[in-house]
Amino acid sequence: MRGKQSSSNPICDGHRDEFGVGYAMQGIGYAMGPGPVLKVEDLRVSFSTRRGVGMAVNGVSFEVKKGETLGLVGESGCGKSTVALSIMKLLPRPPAKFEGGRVLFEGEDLMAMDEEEVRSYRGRHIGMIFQDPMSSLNPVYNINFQVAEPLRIHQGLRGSALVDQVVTLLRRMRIPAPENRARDYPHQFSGGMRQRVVGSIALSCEPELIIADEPTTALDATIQAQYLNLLRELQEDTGVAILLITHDFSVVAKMCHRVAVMYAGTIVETAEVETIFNNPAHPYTQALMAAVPDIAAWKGHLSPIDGSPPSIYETHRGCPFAPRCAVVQDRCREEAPPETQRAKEHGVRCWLHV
């Protein structure tokens, strides 16, 4: 368990927020496994459209250990959701095309498997919580049918055993009166309750990994805090690994053990969450942290990042962040920086640290 860390950033100063949810820096009860559950190596994915071929994911590498939450952060359009969908092989092909790399789940390369083999992993070994529960739940089927589906397919449950397991899962996600609510349809649930149903589906077969793609975007602050607290409790109970995609650094502080920062289809920095908040190395990470509003020290203005992320159809000779970087050098515009290990769990792609 981690000890309390000090920080000048109010997001991660070891305090509890107004909803009573402790931050990650205060200590999370988890036991990481010795090896990664998921290991992504040099993943490259392109899209072919009328505009041409765009490289949406360009050489992404990271790993997630048992009992760990890895946060994948970055601006919209940087490739976070594309990475998540690529792991599950859910991208439509075409226009998507797998250009290279490996996705190793407990040593097995998912990218080398055919559709039938990968389907046996979805839901059973890898669960996914999508961003919008209203679009990920089918409006014409009741909750019982949708939560029961992976149990029927992967565990062969039928009859009363299946009904009992659905009720148990809904109760585990703190849905009141699950025996009755299981007969309801998605439109009869609130946004927070729908997201809990999606969580029940993702956890139904006790997967080793959950991919959560901005799971709290549609939730208000109170429900978000409750939902994150519930996910963390489930992780402590089961040791499930979580790949958490989010824009919200308060969610990162509450949930994550390590953070991978993405920009223009590549990971520019990976480090433990305390390092990202207290001592970020890449100029892009520093700019992201500076853009987080500090209510306690409000100066009347925000600190935006000038410019916009590059299009996936643009080619880069050097560092993709160079046009927006405040400390850019001539070399940055000509050569892409290699990854440099600043510490055991801290890698950064920037010429300032080579």
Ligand SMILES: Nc1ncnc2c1ncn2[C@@H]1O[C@H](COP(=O)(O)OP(=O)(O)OP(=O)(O)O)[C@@H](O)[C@H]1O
The other form holds:
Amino acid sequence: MRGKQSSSNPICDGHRDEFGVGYAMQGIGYAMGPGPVLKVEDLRVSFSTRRGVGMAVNGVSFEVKKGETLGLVGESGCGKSTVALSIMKLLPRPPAKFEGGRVLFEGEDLMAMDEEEVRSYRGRHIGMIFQDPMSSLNPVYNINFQVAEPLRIHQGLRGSALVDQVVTLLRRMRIPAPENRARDYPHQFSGGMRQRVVGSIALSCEPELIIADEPTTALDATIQAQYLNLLRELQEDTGVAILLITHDFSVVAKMCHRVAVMYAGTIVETAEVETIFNNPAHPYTQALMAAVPDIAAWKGHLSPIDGSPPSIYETHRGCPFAPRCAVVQDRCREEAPPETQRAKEHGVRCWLHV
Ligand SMILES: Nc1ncnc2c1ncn2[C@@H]1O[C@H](COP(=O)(O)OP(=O)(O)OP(=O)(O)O)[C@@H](O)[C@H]1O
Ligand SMILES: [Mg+2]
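The form predicted together with the ligand is what I want next, because the block you gave corresponds to the form predicted alone; please supply it.
To see the whole picture, the full complex is given below, headed by that same chain.
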């Protein structure tokens, strides 16, 4: 019973209270479906540069169910955006190369499709929200044109039906006076409004999955809270599955049902959000949690993780976290640990738990 658990972590419970809802703990309005919307299996992606061939994503597997938000977290450079962009086949090739694995969207392998087939999924079935709204919006077209485009292409809307739908979508994302503001250009909108426009575009064709890569990093705290509330409401209404990439554990606490923790191109732990906050099993997840600012009980110091993640161009035999791990054993340097299931939704890749 998730709702009965108490939390010792102030970020987890405190922020939920602050935002008014213990989202994941309360469950969600929309029933989670039995099969995953997205299933990533043993995904491997490399980059070839002058420095050599580096494995940026090295055997990543996870799934996201209908109505669920999966958080993908980990230090900078661990491969989160590479995973997100690979799913949509949006990485530049070269330098990127798909080395293996499957990305099943409702059972269909996107990796086995040609560009034209994948394009029919982008926007229509899979919406994307990236960190910098300016890079997602085209400065030379007005907002109306950009929100209307996927509706024209994927839903065949024209004329007044199209105009009405654009206004409805902008209103749903709380853009004030959308009938008039739709004629504006991106530079005439604030950063928060631009991000909400990107959200409107991502949601325009009622996709089954949204991939959001650091969607709120550029927003101030108030706009961020509003934006996340909107995403959550929309998920409750439509059951959209969300893959949410973030560095911010207050965003994780507010939004996510489950969390996958990534380190050096692999997922080292996957668990329900309460477990990640209150009972993490992998030494890396424990170290990440110790590095999260505890605002409620601020004592003036944090515990950063010593050292830095390995370069993708380095090869290592054992666990990639071994050089920084406080509880490292000889075996960790020799052999990579397999994934073990600690509980139904709790997988961990560490010799301590084999
Ligand atoms: N186009 C590229 N060419 C070469 N290397 C790349 C390219 N894109 C990413 N990389 C490398 O792949 C690794 C993973 O990068 P990625 O952007 O996926 O990390 P991330 O987890 O999203 O980091 P952040 O939290 O900073 O956004 C990094 O070592 C990065 O330098
Ligand atoms: Mg990134």
